[in-house]
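Here we start with a single chain on its own, the form predicted on its own, put down as structure tokens.
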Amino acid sequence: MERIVDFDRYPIADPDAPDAQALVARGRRELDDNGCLVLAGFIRPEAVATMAAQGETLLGDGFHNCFNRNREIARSSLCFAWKRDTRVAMTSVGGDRIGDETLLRQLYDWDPMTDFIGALLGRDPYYRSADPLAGLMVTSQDIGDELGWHYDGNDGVVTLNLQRASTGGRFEYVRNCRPGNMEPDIQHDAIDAVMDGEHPELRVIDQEPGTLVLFNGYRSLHRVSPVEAGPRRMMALLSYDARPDFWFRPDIRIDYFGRDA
């Protein structure tokens, strides 16, 4: 692994080592401060340069998904419909495609990134997704795609940049901005600030290839905007739960992937 990894920044394979310790708890602060912990260079650029040529090869294979995230879906999870529809426009591949032979495979499948992740969302045990699919997959953002601002069903979320758009593109959140954690009277408000770019707390994440992101997307409204000119933008996503046994509902595989199997 230390092909791929950066353990001089990133000493990781000994969990038990003061340097790891002291990584994890610096991690973890970040975490709590911003919502969001950006880890630059984690990945060595001539491992990052492999990941997005095996990238591109999968993604000849990719399922190029458009739809409108419906206001109303909100409801169930939000206690009420926002007002607009948000755009989802990507290319996605699922596990089952991607081969012990690629990198990806084998950064997800190596027991002490699984313990990493762990050590800093601070649960233990946990487990990589059961979910062959969507339990690891790489995506693309071509000129015009974008992910329209949500909410993800569940918080830390693992991204790996492989690969940047020059213009757009660009990973923009607002933290703690979800129902529950604000007064009812302004919810509405607060997330058509949001949406319409005039939230005074955004912030925007532009990172460079080989970037491991962990995020809060549970309780932060967030989005991916439009990418406007090439390269295509294209992220590796890693999913882990504290259960082992965890997969993605149907309608999000059927949505990301054309198929359920």
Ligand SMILES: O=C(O)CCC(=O)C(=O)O
Contents of the next structure:
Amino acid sequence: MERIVDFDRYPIADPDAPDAQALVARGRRELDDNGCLVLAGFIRPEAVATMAAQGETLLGDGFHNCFNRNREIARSSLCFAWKRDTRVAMTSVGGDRIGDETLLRQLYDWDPMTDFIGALLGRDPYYRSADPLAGLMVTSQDIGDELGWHYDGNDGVVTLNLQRASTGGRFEYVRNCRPGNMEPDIQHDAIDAVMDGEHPELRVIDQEPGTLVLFNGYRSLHRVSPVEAGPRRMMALLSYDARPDFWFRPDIRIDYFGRDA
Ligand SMILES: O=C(O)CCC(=O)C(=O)O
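Now show me the form predicted together with this ligand, since the one above was the form predicted on its own.
Next comes the full complex, and the chain you just saw is listed first.
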């Protein structure tokens, strides 16, 4: 694992060591302050290059989805109606196709990694998602693709950038911007402002390959803006939960992978 994770900067193998505890304490403060934690250079450059090459091969067999998150879906999961649809267009590879030989699978299945994410989110014990497709996935956005504004079903999605697009494909979010956290009369205005790119707290994260990002996706409205120029944006998404048997909803698997487990 020391050839994959940069232990000099991120000493996560021994969680009881003082430098590991200091790292977690710093990360928790940042997550609290910003609703997002960016760990640049988490994966060593040679390992990122291998992960990207393995991801490229896997994506050859990926499913390109293109759909609108319509108001009905938003209403059922949020008890709140969007005023507009948001578009999802990207290619996804399910975890059942990400084999033990890949560095990504080795990272995801490594227990100290799960414990590190749990410690950052204040969860002990913490678990990898049991969902065989959506627990660990590789995604890519080619030119014109995007992942429109949405909330996640939980706060446990962690992203790892494997390749960035030269233009577009930026991760944008507004923290603590979920209906229910806000007064009802400002909900529509706030969400409209986010989707129009006019919300004063809109933040953009610039991710170099190898950057690990944790964010409060349940509470924070977020998106990946359309990719305008190649190469394709490629990500790994790693999902965790406080429940040991957490699966995503079947419609999510169908939407993203075109099949169920
Ligand atoms: O690809 C990304 O950077 C974000 C992924 C995302 O929004 C999600 O998994 O909910």
